[in-house]
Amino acid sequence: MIVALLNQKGGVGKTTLALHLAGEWATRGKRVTLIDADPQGSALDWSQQRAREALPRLFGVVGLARDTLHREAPELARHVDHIVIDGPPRVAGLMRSALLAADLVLIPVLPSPFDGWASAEILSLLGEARIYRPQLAARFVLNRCGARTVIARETAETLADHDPPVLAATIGQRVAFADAAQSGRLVSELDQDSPAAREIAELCAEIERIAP
């Protein structure tokens, strides 16, 4: 499955979503390659982090920053079980490789209704995609949520109304996740019965559920 987690909007967690999915998977026992396209590299930096910390490698990083990721993306799928695609903010070329490169798309946003309203950019590039992939699924993911508020609540009964629909499982607004990134860790790593590691875990697991 190669999974692209996108959104113009800069800011909203892709690269630790990304990053957190592969090393749930990865975890599990299955063979995980991550493609950072973004050119500013974050999730490399993170596999150098880890590298400098002499972390064991759970799972591949390679950067793809280039428009020709619909090609290669496939080819490497044929080593692994699962890609997880790391995308880019606001460049239109290398995003829409990316969806044509996908099983699934995941669009981070966080419990606000203007995120929801940033993501038009994004639904309009996937409604492009579906025209050659009509099978292309994608789902919202909240981020950064605060336990229980108001605003994370009524993003996600807004978001429900949309295609793509939003996903139950919600990832809460946790300092882990700061403290991981910086040591090339996971928050699994960090702490396995921690909040921000059950809700990883719950996400991976309901992509699972989902999956083409």
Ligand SMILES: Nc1ncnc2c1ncn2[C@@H]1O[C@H](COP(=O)(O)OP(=O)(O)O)[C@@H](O)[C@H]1O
Second form
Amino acid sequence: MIVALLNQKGGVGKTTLALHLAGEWATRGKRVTLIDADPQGSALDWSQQRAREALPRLFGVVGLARDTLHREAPELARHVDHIVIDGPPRVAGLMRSALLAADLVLIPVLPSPFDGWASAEILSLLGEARIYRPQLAARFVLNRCGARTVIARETAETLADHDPPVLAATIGQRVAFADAAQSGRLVSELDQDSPAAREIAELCAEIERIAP
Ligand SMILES: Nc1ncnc2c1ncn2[C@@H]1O[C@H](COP(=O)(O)OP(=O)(O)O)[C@@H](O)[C@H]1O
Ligand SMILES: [Mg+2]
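Can I get the form predicted in complex with this ligand as well, since the one above is the form predicted alone?
The next block holds the full complex; its first chain is the one shown before.
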């Protein structure tokens, strides 16, 4: 399966969720490659930090911030079980290419009515991609949900009848994600039983039910 984390907005959790999804699959024995399609290369930085800390390699990270991504991805996919694409901010050509490569698009959004989750740009690009790939699946993922889940619940309700729909699994606002990122780790490597680690496992399980 090729999963792309896309949203032209920065800071919504594309890189965080891409790394953790790839990591979750890898720790369950799947062969995974993460494509860093962001010219800033944050996922590559993470894997470099991981190497510096002498932590075991969980999955390969390749930098491929090119409009030809959709041509390269199927070749890379042949050698692994899953490809996870960490999407670029604001780059329409690259975003189009990622949309053409993916089987499933995950759009991370913050649980705020002001976040503009129903972001016009990504939705219109998605509509375009579906002309060529009608089977392309897409879901919103609520990230950084606060302890007070009222807003999250309201956002989820607003998105319930939406296309793309929102995943039931949500990710909380948790410092573990920032701590893990800094040291080239995953939240499950800091504490396997933490709420953050459990949320990632649930997210992964729900994704597998959509596109096994
Ligand atoms: N659920 C979360 N809880 C706390 N911090 C988070 C969470 N998700 C992301 N972050 C932090 O927010 C920042 C932006 O996340 P990132 O994944 O880099 O977003 P994007 O790739 O969409 O720009 C990072 O510093 C990251 O550690
Ligand atoms: Mg990023």
